[in-house]
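We begin with a single chain expressed as C-alpha cells, specifically the form predicted alone.
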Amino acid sequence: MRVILGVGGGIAAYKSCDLASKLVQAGHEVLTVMTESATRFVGPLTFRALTGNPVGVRSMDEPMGPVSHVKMARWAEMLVIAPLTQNLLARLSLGLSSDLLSLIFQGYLGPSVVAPAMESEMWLSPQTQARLEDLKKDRVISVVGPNDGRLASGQSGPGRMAEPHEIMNAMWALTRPKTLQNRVILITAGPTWEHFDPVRILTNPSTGTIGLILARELTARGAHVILIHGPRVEEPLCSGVEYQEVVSAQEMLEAVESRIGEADTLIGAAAVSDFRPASPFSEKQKKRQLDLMWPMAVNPDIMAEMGTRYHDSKILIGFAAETDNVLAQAQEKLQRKHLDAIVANQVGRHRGFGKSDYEARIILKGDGPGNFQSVSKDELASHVADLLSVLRPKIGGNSRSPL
C-alpha cells in the first residue's frame, strides 16, 4: 500500500519512527510529511533513513518534484497522521493550508487514520471534540485512541497516542469489506487449564492466536465480537472486541452459556482440555505425596452441547485439530455436534499450535472428499469471514438491528 505518514509536532512523534519502520517492514511504501514543529522533536533524516524516501516539511518542499502536494495526494492510498496534535487538528478541520501536510490533506480523497495525542484537558475540551467531528465530515477517517496513560506533563489520563500496532490494525480494517455489519459473533480461543493443585495443570500448547486473528478480521468486517479465551492469551487492543478470560473448561462453558443469547454465531476455536483431575487439591502436593495414577473426569464438550441446544437458531462453526485421518474425523464431528461448518487442521509434526501457517480446510455439510490447503492464519480468518458473509443468521439468532 502507498502510505503518506503525517507527523505532527508533539513528543509522541518518537512513536511515529517505530510506526514508519513497521509499515516498511510490512511491505508498504511510505512517504513522510512532517509539520515544522515536529522537526523539533525528531529530525527528517530519521524518517528518510527508516523509509528510504525523501521527507517533506514546508509547503514549497518538492519530495515528488514540482506541485508535490497534488502528486502526493493522488499517489497515496492511505493517509496516516500520527500524532495528530490539537493545533494540527484545528488547522486541518478549518481547511487551512499553511504547510505541506495540510495542503496534501485538503486534496486527498481516500481513507485516513488519525491518532490524536495531547494533554487530557485539551483532548476533552468541547472545542477539540467539535473540531474532530468537523474533520470527519464527508471523509472516511478512522480515529485511533487516544489511550489512557502517562502524558508529557507527568499527569495520567486520556491523551496518549495509540501504539503502532493499533494504528496499523486501523489501517488494515479500513481496507476490509463491511460484510458483517449488525452481526454479533461469539468466539472461544486458547487453551484451558485444569488444575491438579495450585501449581500443576493439565493443558495443551494452544496460544489462542487463531481466535485473536478471527476476532480482528470479523470486527474489521463490521461485526461485534465477544472473545472468551483461556489463560495466558495475549489480548492485543482491538476496538470493538469484548474480551473475557476464563481458566477451566467448566468456566468456559459457563461463559459461553451466559453470552450465546446475545450472538447469532458461535465459533469454537478454543483447544478445550478433554479431561480434568477428578479431585484437585487446594494446596501444593509434595512429590512423596503423589500417586502415579490420578483419577480423571471428562470435561464438557462445549461445541457439542451448544450444537444440541442451538443448531436451529445459531450458526455454529467448530475446529478439529487432528494428527491423522483429519478430514474423516472432522466430518464425523461436524455431523455429531450438529455444526454448520468445521475447520479441519493438521497438527503435530511441527504443524498447528503456535505456527503462523495452517494445513486446513473448511468443511460444510454435504461436502465430499477434498484436500488440505496451506494457508496463513490471516487467510483462514478471511475465508471464515467470507463464509459468514454468505451464511445469514438463523431465526432467533439475535443479530443487531441497524440503528
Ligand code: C5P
Second form
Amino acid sequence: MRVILGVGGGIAAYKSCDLASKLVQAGHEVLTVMTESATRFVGPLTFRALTGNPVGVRSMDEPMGPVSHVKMARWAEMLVIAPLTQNLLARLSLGLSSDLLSLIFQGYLGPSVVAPAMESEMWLSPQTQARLEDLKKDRVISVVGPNDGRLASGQSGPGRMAEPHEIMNAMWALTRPKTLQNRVILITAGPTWEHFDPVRILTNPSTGTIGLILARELTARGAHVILIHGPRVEEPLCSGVEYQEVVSAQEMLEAVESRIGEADTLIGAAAVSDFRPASPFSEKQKKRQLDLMWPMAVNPDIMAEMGTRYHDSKILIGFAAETDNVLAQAQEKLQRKHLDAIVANQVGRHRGFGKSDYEARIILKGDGPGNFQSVSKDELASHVADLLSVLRPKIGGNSRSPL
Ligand code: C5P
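The form predicted alone done, now the form predicted in complex with cytidine-5'-monophosphate (C5P):
Now the complete complex, all chains and molecules, led by this one.
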C-alpha cells in the first residue's frame, strides 16, 4: 500500500521510527511527513533512512516535486498519523493548513488511522474530545488508542501511543470490506482444561490461533465478536472483540448458553476435551496415592447441544480436525450436530496446530465430495467471513433482529 506517515511533535515520535520500519518490512511504500516540532524529537534523516524516501516538513517542501501536497494527497492510499498530538489534532480538525502534513490532510480523501498520544488530562479534556469528533466527521478515520500506562510525566493513565502492531492492524481493518455490519458472532476457541487435581490437567495442543484470527477478520468486516476461549490463549490487542476466558468444557458450555441469545452465528473453533476426570480432587494428590486408572466422565458436546436447540434460529459453523478419513468424518459431524457448515481440516503431530497452514475444506449442508485446499489461517478466516456475508441470519437469530 502507498502510505503517508505523518509524525506529530511528541515523545512517542521515537516509536514512529519502529512503525516506519515495520511498514516498510511489510511491503508498504512509505513517505514520511513530520511537523516542525516532531523534528526536535527525531531527525528527518532517521525516517529517510528507514523508508528510503525523502521526508517533508514545511509547506513549501517538495518531497514529490512542485505542488507536493496535492500530489501526495492523491498518491496515498492510507494516511497514518502517529503520534497525533493535541495541537496537531486541533489544527487538523479546524482545517488549518500551516505545514505540509495539515496541507496534505485537507486535500486527502482516503482512509486514515490516527494514534493520539498525550498526557491523560489533555486526552480526556472536553476540547480534545470535541476536536476528535470534528476530525472524524465525513471522513473514514480509525482512532487507535491511546493506551493506558506510564506517560512521559511519570504518571500513569490513558495517553500512550498505540503500538506499531495495533496501528498496522487498524490499517488492515480499514481496508477489509464491511460485509458483516450489524452481525453478532459468538466464537469458541482454544483448548479446555479438565482438572484431575489443582496441578494436573487433561488437555490438547490447541493454541486458539484460528479462533483469534477469525475474531480479527470478522471484527474487521464490521461484526461484533464475542470470543469465549480456553486457558493460555493469548488475547491479541484487537480492539472491538469481547473476550471471555473459561477453563473447562462445562464452563465453556455455560458461557455459550449465556451469550448465544445475543448472536446470530456460533462458530465452534474450540478443541473441547471430550472427557473429564469424573471426580477431581481439590487437593494435590501425592504420586504414591495415585491410582493408574482414573474414572472419566463424558463432557457435553457444545456444538451438538447448540445444534439441537438452535439450528432453526442460528447459523452454526463447526470445525472438524481429523487425522484420517477427514472429509467423511466431517460430513458425519455436520449432519449429526445439525450444523450449517463445517471446516474439515487435516491435523497431525506437526500439522494444523498453532501458526501452521491448513489443509482444509469448508463443507456446506448438502455439499457433495470435494477436495482439500492448502490455505493459511488468514485465508481460511477470510473464506469463512465470505460465507457468513452471503448467509442471511435466520429469523429471530439474535436479540437485535426484528422478530
Ligand atoms: O471434537 P469434534 O471433532 O467432534 O469437534 C467438532 C466440532 O464440535 C467443533 O466445532 C468443536 O468445537 C465442537 N465440539 C464442542 N464440544 C465438544 C466437542 C466438540 O463444541 N465437547
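What you are looking at is a predicted structure, and each value in this text was computed from that prediction instead of being measured. Numbering follows the first chain given and starts at 1. We call the rigid core the largest set of C-alpha positions that still match within 1.5 Å between the two forms.
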How about residue 378 - superposed on the rigid core, does its CA move between these two forms by 2 Å or more? no
Answer yes if the Cα of residue 71 shifts by 2 angstroms or more between these two forms on a rigid-core superposition, and no otherwise. yes
Quick check: residue 336 between these two forms - does its CA shift reach 2 Å or more after fitting the rigid core? no
